[in-house]
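Single chain ahead, by itself, as structure tokens, in the form predicted alone.
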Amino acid sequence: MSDLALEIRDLRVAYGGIVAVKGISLDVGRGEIVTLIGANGAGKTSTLKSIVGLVPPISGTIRLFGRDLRGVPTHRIVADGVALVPEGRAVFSSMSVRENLELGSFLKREKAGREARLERCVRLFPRLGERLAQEAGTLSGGEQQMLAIARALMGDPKLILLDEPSLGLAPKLVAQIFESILEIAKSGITILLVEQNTRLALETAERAYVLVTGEVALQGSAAELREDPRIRAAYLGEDPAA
């Protein structure tokens, strides 16, 4: 058995005539937490979606714990064990917390197993807890980040795909989120990391992909690349060279 969680092959994502991903290769290994990095439009998002098939790649391949994924629909992915938390968090803001999380686990029938993950949730956002019969759409931005990677986790995945979750967040609450990544890949799910905040990925991820409209252009440990002198000007405002 492979020890990659995820494996990407040359892929190239496309929108109409603008080609956003331009023959990308990663790897993501079980239960390893991987960081992609770069500027808006660099093909990060683009890459997240087409894991998921909601973006069709126009060519390379995609392949979850050894399965290819080309022409998997996007339910029979999930299924499988992928979850997306999107940038933006993307709640239902008419629907209690509760139902918001119940609505994560429509995969998993088992009513034993569902209470099971909804406890698990509670104990790593005990906000959530106090607020299951309130509306979504009432929480801050913190909790409403909170309940979109809780929701995930009610689908007991194996791989979490995780886009932008400091986005618009207030320090202290970027700190919490982020600690609650830390104890998801302590349990063994996969995390692949889209996050603007670069200094924050490459301190959260065992390693990172440096994207540059839609190309990978650096590669490496997290922690050879926050010392890279590129990085370090480019992505983290520092001076290399004082």
Second form
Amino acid sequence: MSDLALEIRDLRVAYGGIVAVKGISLDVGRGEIVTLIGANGAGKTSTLKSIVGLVPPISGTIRLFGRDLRGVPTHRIVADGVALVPEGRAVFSSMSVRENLELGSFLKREKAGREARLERCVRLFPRLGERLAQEAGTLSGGEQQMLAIARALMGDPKLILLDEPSLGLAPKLVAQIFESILEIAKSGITILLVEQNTRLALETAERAYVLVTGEVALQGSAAELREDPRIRAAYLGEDPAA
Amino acid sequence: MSSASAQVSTVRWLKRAAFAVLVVAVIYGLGALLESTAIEYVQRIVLLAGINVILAVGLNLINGTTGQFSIGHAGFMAVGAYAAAFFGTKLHPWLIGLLGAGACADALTFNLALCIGALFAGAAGLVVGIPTLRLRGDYLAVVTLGFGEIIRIVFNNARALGAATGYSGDDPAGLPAYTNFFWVYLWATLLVTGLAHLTFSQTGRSLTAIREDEIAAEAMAIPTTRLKVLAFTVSAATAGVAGGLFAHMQSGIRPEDFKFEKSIDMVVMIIVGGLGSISGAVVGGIFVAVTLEVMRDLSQYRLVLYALLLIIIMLVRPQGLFGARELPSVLRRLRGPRTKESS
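Cool, the form predicted alone is there; where's the form predicted together with the partner chain?
Entire complex below, previous chain first.
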């Protein structure tokens, strides 16, 4: 049994003729928080989508807890314990918060377990608890992001893939969301976090990969990368001469 | 404990059975009343309205609830109509041999024919749906548009089914007029109830999830392709039942009864009522049947007025009469503000 939650080797993803991911290799250990940072179009989202099988890779291998995912359909991968929180939140807006959460446990319908997980989500995000009957489309952006994360937790995942949870949110809410992410990690769930907010991502994660136009440009512990002058110049907006 | 709960469930089933009997009796009574009081012209409109309701509620499942647009449902209605007419014609002598001539053999023939029509239309839906619904996006609209035309042209050239002159069975007097108020509204009640149950089940909610965000639905492990195909097949089969009812309203069916305009009529029904609302589909189905008849005297200007009416609806209430809501929630909203004012 591998002690890696996720093991990606030479992953290549293309849309038509355009290659978005050009041979990425990365590892995520069990219980780890790993972040994937980089500019727009660096291939972060494509990597996440290919992990859950939404975009089939053209080559390379993806192993989930030691098991090769080649040709495995999305719903099987999700059943094996991966949850994707898509970019832009993607809540089911005409449905109530409770219905959204219940769909999160689509595969695990037995009532007791579902109610227990729902309670856990409400404890993590008390705001959702107050709004269980409210239509999800009427929630604020931050609440929708909380809902998207909570919905992913409803499937009782071992690995959560978060795609830009800070996108379009007020700083205060972003801080709150990232606190919850740390809390989720504390409960033993492995997290792969895709972010453009480099500073926050490096503060939250243990290790990081920096993607530039579909390739891994830098990798290392988050603490190291925070001090790396190239990162400071390119992503943290600091003058390298200073 | 277990015997007590068994007793409770028996009581519940008895109640349900009693309710079902009551509904059937009411439909029968209304049918008898209508047939004894109204002129034939009015009766015909009432029947068409019932058939429209079936069409609209069926189409709403795929276009409204699941958000996959079909604009060729007249094709499935045609498949159902021809299959029901053909197998009804062939089954009837055999069932008479079995049961003797009479109302019993007729009713059995008719309902079997409707089921066969639904089966064939559903199978056609499956064949069209499996390759098309694997894709995300508007492909279904394109393919169903083509399918509707192909099916019509196939029937137009099928000698065994009367080609362009249409099919009217083996009897020179034409297809038997089995369709009456009782059967139309019994089937409509059954189908509306069944589709409402489906829509408000976990499966139905998964269908709505596909409409709202297909990627997110897939990320919830919802088997999106399978559910889309299921919804489409059920929707096509429902149109097939409507086709069978329609076929037995007149002495024969012709390919031109199922032209592209018929598909558009169906889309209009659910847009007027509000996409995604079953109550809306019911109202929209009746609305289209009535307005088409009311405007019939205007002959060629009818479609112009129809278009104008639609433009007005789109301007004044683009979400349709009901939006995506159902009747009970609309009533609650109407009542809601008043109680607040009084308090």
